[in-house]
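One chain follows as structure tokens, the form predicted on its own.
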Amino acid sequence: MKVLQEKIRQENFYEEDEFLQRLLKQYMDTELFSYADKQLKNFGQRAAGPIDERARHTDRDGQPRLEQYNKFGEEVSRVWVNEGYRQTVKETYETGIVGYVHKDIPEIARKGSYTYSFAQGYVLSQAEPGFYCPVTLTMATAYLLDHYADEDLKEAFLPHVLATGDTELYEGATFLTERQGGSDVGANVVEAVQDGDHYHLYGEKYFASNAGMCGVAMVLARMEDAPEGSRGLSLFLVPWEGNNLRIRRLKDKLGVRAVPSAEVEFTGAKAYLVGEADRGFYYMMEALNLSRICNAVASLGIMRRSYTEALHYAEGRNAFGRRLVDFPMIQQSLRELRVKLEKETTAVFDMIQLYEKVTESEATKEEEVLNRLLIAIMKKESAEQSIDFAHEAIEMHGGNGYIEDFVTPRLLRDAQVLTVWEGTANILALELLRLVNKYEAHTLFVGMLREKAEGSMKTQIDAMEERLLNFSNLQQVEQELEAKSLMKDMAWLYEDVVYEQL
């Protein structure tokens, strides 16, 4: 496929992205695309303008602060955020980035789609991937409430989580991580004690993002006498305001400084059980798959911004009597970035189409397995590429790329967390092992590639089939040692196949 050529003005993150427009036109029906195209043009201009300016201010001078006590010495555990951040909250949620996945868009009297929401997230992440984190958590909260909560909980809380300016907004949060467990969620010990029709939670969550800003948090906790491990975890909805919650401290993070991440203590916080008591871990893993797609979308946003910053700088910078962009080595670097960006964006949005099918309960069991596999490999690949792209943008700028006056240092700092959030490469590799060994996901992957390739790329697919078959027959230790490199090759082949057919 011929790579599109473009000149970047950095004035509208959507309108200047012809490739994204092309993908959305392919994946949306005419009515939804017409609406989304108009809205994204408006949002793309705000993201490249005021939202980007606020993001810079928040990162440098306006980071969240913990107000532990009020003027009377009473503990309040309140998080202060600057007014620009609050304006970004208002503008972003009123676009329906969360709400219109679950409720009708008034102008067209129908729901939006995850494809539209992820396109908004891609545009937003070019300005502020740190702010897309609270949006992601709110999307996950909405998913959990909509799919698993009883009608009373839905009626009380879901309209606020889905707010688009029509009612008070409750941002969401998902609190999993505890000090002793980390990625080993089954080691969690936060306790839930029943009190009539509700519960009280006791314990600590060690890395709780959007603390102090969320209206509700979805929390994994263990009921009295529940079994050990992940099977003993239940899912609870915890209202934030005035609810026996204490913020010990805010985390001093390398990047994504816009989002307040905290150590939170539950000292009898009132909580409501969501769904079946023994299914909490399963529910949260379903939400985690959604969050992993958001993570991949945020990575794409950083990749796109890194590329456009590199191109813009190369077009305007002179060295040795020529523009940087006129040097063959620079042209080669930019082209490689461009091709990889287009391939990865194509693959992620192709993956999103399968996710849409799964969430609409129209997928087969095999497609559900394939969905989990694609999410794992693309989350890993996109997060790692976001770091590589930010590095390349810095190198294109030379010394200027290392100076905080430019956006490039923030891109690199923000990219680094995306390899950690929602599962490290090691955790994702274990997901590959589980899907291959339990569900034969490798055969589903090869079958999908052959179907999408329509007879082309046979040699590459045959080689991957042989490698995956050999992998499936290895001992677990050998599988663990090979899994991460295999996932990268799987991601690249998937990208090549879907890009070739675009």
The other form holds:
4 protein chains.
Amino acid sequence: MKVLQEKIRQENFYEEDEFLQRLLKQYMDTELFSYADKQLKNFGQRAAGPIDERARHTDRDGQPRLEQYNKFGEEVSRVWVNEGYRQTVKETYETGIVGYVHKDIPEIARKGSYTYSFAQGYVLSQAEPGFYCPVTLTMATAYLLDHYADEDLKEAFLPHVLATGDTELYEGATFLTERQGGSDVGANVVEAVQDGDHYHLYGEKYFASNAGMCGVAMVLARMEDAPEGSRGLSLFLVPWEGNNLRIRRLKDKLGVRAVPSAEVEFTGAKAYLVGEADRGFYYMMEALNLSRICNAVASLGIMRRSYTEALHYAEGRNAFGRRLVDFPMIQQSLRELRVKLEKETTAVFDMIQLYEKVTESEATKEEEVLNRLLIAIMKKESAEQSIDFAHEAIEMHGGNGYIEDFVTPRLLRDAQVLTVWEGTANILALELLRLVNKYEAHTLFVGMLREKAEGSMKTQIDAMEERLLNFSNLQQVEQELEAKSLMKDMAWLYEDVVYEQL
Amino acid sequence: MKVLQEKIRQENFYEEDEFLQRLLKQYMDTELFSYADKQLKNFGQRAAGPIDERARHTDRDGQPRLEQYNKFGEEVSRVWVNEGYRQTVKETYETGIVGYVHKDIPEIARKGSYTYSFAQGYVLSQAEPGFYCPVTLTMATAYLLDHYADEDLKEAFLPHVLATGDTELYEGATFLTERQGGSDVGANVVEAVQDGDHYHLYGEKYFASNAGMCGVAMVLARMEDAPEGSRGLSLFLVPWEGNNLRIRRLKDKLGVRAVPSAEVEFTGAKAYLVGEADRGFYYMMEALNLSRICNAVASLGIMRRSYTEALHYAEGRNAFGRRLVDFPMIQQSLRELRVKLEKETTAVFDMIQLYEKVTESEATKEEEVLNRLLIAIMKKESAEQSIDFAHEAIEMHGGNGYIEDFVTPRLLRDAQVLTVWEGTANILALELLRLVNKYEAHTLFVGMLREKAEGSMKTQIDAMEERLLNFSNLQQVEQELEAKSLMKDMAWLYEDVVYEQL
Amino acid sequence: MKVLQEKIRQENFYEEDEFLQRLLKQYMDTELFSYADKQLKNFGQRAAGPIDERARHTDRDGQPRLEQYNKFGEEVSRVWVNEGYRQTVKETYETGIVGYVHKDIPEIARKGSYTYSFAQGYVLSQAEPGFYCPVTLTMATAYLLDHYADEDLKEAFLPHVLATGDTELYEGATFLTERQGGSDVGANVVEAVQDGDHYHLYGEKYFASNAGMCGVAMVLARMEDAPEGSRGLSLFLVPWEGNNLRIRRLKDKLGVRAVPSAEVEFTGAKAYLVGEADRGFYYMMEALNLSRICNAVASLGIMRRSYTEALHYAEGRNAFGRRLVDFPMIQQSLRELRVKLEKETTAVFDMIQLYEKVTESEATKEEEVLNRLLIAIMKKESAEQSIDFAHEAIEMHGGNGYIEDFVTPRLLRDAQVLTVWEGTANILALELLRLVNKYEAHTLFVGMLREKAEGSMKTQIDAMEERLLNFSNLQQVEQELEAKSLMKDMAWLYEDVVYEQL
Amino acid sequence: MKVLQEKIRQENFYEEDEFLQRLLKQYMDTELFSYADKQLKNFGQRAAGPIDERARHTDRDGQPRLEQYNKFGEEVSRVWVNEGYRQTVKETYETGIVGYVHKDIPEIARKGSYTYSFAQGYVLSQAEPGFYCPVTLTMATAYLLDHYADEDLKEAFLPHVLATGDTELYEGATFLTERQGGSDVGANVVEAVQDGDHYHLYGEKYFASNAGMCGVAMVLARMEDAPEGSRGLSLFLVPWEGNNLRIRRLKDKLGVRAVPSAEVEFTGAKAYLVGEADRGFYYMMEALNLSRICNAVASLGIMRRSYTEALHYAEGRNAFGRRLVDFPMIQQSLRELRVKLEKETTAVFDMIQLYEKVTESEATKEEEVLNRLLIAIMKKESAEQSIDFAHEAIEMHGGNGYIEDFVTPRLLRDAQVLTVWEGTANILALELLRLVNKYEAHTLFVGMLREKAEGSMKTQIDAMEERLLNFSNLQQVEQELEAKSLMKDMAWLYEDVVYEQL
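Form predicted together with another copy of the chain, following the form predicted on its own:
Below is the whole assembly, all chains and molecules, this chain first.
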């Protein structure tokens, strides 16, 4: 007998998502929307079809593999990926998901925008969050080169990082983490030794995502005479191919298996300084803010996929003589999921508008602080939600939800990384403290809410104002204990405000 | 450089757990405790050592495999398990984890108890929740045979199900779920055709855990002339070896990979009726209550392991010049985990005391209702907590927590099944409705709290009383919408009461 | 330090093979050669490059996999192959390796030939013998349909079997072997039940190569009222997609892992009669002769690859202060391999010329007998040689030759099937007996040698004549004991004669 | 339907082998035979049962795996083997297969003998040639320590190498081969740097069998001031545990997958000199002779298993209305296999008698030369035969023989190493030249044949004498071209002589 009375699956991750279309229409000008809408229809279909199918294969049987040695015993540190994966790489970058943030779209003779890129990322990560990761690393690499590299470096590398089929693609990567340091980037010890106009790197990076697939990696290292701590770190561009480096091993990760995450050893790798020496940490923190938005977008993708999978299953499945979707408890669950998804999507895209302004250097100092604040609270909230959504999708499927033939276990496994990558809740809480204690971010936040709410939701905003004021007056230790629950409430209020005004 | 300044791992899952020892001392008489304490010290060491090591191997590389055909092309439906796993099976059953609930412990010439068995299960599931599952299925099988089988069946099979090294072990299994039915057991269609003193079964079971490993399976099926729905179901004992049945496939599960979960096809399998015809569903529901307690115990095991892993990592790991454990936020997280763990463990073992009374038929009608109620709310709460604990353990490890070399991803993958197995939150909520609307369980619950609290916590209990009263007066649809959050609050209050009285 | 002083690998399996080019020039008219030469240069490069690389992946990590059930538990019997493999399938059939034997090559507006097709097969099987197998099955299917199917069947299926990118490709397959029968095809029991203008098949085939990949299979089955033995067998065309059949399992073969070989169960599969009822066995025996030539061609491919691998290794590797290739023993081995390879290639392509005549129905009765004889002895000899060559290649590499990073172990594993498929030495020996005792094939053989030798090699031919005469006068039992060594000597003499005349 | 009418499998690799029993009775004194016969009955049963079953698992799914890093990213170079494999290791060494060659058997208060050990090896390698390899490496290690180590080293390590359950077992290993050198051991470059009473090794060994499993390895290295070539090599004992060495990778071998063969890097590994400096090469060559006998014994094991598998299949399988075994061609094949097996077994055990004398230092100079000669020709012949036998077993099974569910593919894969390990045919041919040209070994060989033949087989021996004389007068280049075929004929004649005299 049949499990489902009727099998329903999505045909197009964009076309069937009217809420997204509505948001994009609001946040894009007509010209760009008209272009993007057409492209996303195409991409949405491929994401729901072949890209999803390949993602399944990559996750279960076709993960990237390290080839440490060739047959002659020579160390090669090559990463093998399956042919379908290579096809997804090609198709995705050719949409301009990275390139058109920085260069003109030929058809309309103008640049795209982060908003468009994140819409693509939202669609893509419904199928393959593990591959959206390399894309976001390439975005961060493009950002760093575009903003801080000198003209020679830019000329040599940026066209490849922005490739859309016009030239050879170099995927990017950002290597921060070291074994002993983890989130404590300032403890890094990889060393850079000058050699004329370039450098040689020595040491090990411990969570080097996209290793072996990237054409260039952006790497934090410490020059020989540099001070301790984060101020002593410089940023380097390291070309991958033929360089003096080795991959010790690929990490056996719970999820996002499409991205090869490695332990990388630099054994004198040639490297080029990016920007000013000793500003590396600050450049990387900027890139990190971009990555945190990417993380939020990936979270939305997983939330959306979880919701639609749960919905379709509930519509097709019978129990106790009714369709699942006819039970009040089920309806309630689905409704709560849908509303939260819409609110969070609205908030994240609202936040992205501010980010566009910041990266275009059109923002005020206050807006920059606000931008960092929103990124911190929305990164945290969306990552936690993506896990909850994945759990809900599993439970809606009952026993089937626990079986890897269904996408639900992968959704959970992939979602779990999102609370860990780019800063855990604790790290983000410390960011809140910094922003509040140093930049009065809490005042800016309440101001923004008031403005956006246009008079409505006064009670809630007032209550938040008072709570934030109290918070700002606490000792640091007490702030630490309070920060995470506060951030959750800030996120929910922000979401309510922007959703109501939609 | 080192990840951890000092590597700390548990040597003994029992000996290092003083809280558990305190609980057991309270809930066992001196003679049994003295025996159990010694045995658990031994078992706790093996669980933290070789059993844990084997569990890791079984999960990652050595999962059970289906051998459908032999080399001659004949269907054999054999399940292969690795040799280490077989060793764990042997060592575990020989502790009497199943046997001594029903038969005498030679050393002390008296039966053990569920309390002792669950203490063993709590220790075991810290290492290998996937193998505690078969143990609990064997417990359910033993329960059903002991309570409902006739003497001939008992004589033939019970000694094997209770084997502790004295005779050949038959692991048990309970097959309820069918493909079209899922939790809706009443929709089952597997058919039983009489043939003299026995029956032949035809049809398919869809989530048949321990298939291929079990010696006997307890199976619900419908006799030819039986009515529709759950009343038409009878319970059968099906010997596995040489019987007419085949395994279609093993499920590729997210976690608990040690237990082979299969789709089983009965093609005329010989079967023996257990108890009265058409009472099968009710027998199985009794067994299900036992399984739900087992589920709660497994949840506790995962919570405990998650907590200790998080603690040890925080103690060994440095960041920003301090040990993790020296950060207030970290201390807060660890403290919350420890307190919740202790409360929930206390509540579950309190509930088990009532269960002992019920299975010994020494309980009143009201106590039976209360027992079902506590099982429903504690199964739901503990399963959800085990997932949360696993998330916390992952986050405490940062990036490492997401890597399968650490136990943390497995803890999450294993925990996830616990909200799904033996009834999802929705199913348990329906149980609450049934108990409240039919048996006034809410009144019994409040009465019990009052009695246990001995006057303390009056405010909270009064508030709960009022809330339950309101709830009991709602329409069913509104009850459904309210039930799950109510159950959570009931669980927390129950835990607070018993923890305070400890 | 380096294993090889200089790494040498083939760039083009055709262009670097001057001997093959010389043979083809001799056996093709100018027009076809000119076309084929250009195409083979292209194909030879791809075979030595990406096709070889994919073959390596398919063999070691990317073998075809059976997906028995979909996620809903429904039996689907789908065979998964990796994306690179799919690319090789596409590229190969689009060369017309099957199609242009039967239909016009657009560029030159005329059909190709078996000679051309086998030249392609020789090149292909140097990279991927396991995929040349499906090609040859498709060739056999095309042969059977072209010669024996009625116009309706032809119209419906033949264009697909001959597809070169112009329409959807249906790969072919021929299912003879049953579990109990093996080579004893007459013992087959798969049953065909008539249903109007078509049939339904019931029963099992045990070595069904290309199952799950084929679009149509040619299947021997017995009609309900048919006599026992091979005369009772009819030939059926069975469309694969959506038909009533299931794959029990894929065989875990020593080599040629690219081709999925399955146990297939027909559960009422729709089938169409091909040709006359009860002539099926004879049709299949004709197809088998084609397959035996294919087998010989695959053997040549493996011999060639083994030789070139051994040569290049000996050229690049130093030992005891010299290159391996400078040792007399090594030179001797390489020289013997080269000469044997050239002789055998010459003989096989000589034999193919006769086969072209036979399939065009331009041959005399005697030539048909001779054709069968040559096929039997050359199939046997070439298969044995391919194994010997693979051993030699391994030994030339020393320890490296035994490591799967090198192609040598795969060459041996693949070669080993060639003595087993399409008739073992014993089966072929029985064919010799049949041809000698029934058709005086020995006389025809000697006559042919005399004619080809044009007076030379008289002593050897006379000796062979006498030996064959004696053989023809032996009792069957004695013939059986003598047959295999006789066949070897016949093969060597035939090779010597045609090689000398080249 | 059934593949085999009746399934026949061996129950006991010793008890069912009457020919072996007859040989052993002849070559052992009564006391030792009486003990050995009893032990071998036991071991033969385990080899045919659980050891064979585990060997199958180890080969197909449970191969040794390299754990390069622990979860904290620290290099550990640990080799994992499955638990069944560990059991086979334990059971086998406890039979005294290594120990009782050098120490007393408690039950009979006397040493065993190589003859007994090789009888055990013959039985074992019918089940698991891949594990017999480590045993033989341990034998070689024991030999080297016993003959050449000083008393301190002996005391510290020999008891462990000879362990039979009485103390912790250290398996042995011999590391000769380097990447650039292969068989050209004199080209080795691993360096030994003195440090007081011990040394530190630096460099890489390329085919280091039993790496990671061994407790001690015997390693050839060159002291800092040592001359080039084989005279500059010293022999060192290297304890494995906790030493400065790493495993780069395990080789992915065609067969004998039970033994981990690695590339090992010494990064200052502590080492102890064995015997005189610069005599290392000669010691190792002595050990190599022992290893070549082991190789021949393993070949016999594979030949025996191939023969019995072929025989049982032919007895159980029907085709064309008869059992396979009733066809004259089949009978001929089986008879030829059996006779060759018996002859070769006789010859190898005859050769072992001479070896016993040599290792006991009771042999004359001439006998030592003869011993080396016999070892060279019998190693070569037996290895080639084991491959042929494996092919024959495969062909006897038809298509089934090619399927890994049957043991036949493994027999071929395992056999293939035997022509490669311990010297290829070319290397052995060079040994023949050395022995003939330097020590007149050809004269000794003929003398031995005459003596053993006791007057019979005069014609053949005379012919051989003449041929050898001619050979000895050839130029080296011509000798090289002739040597391999000559060795084959010498082997066959030697076998005929000793078999006739049995």
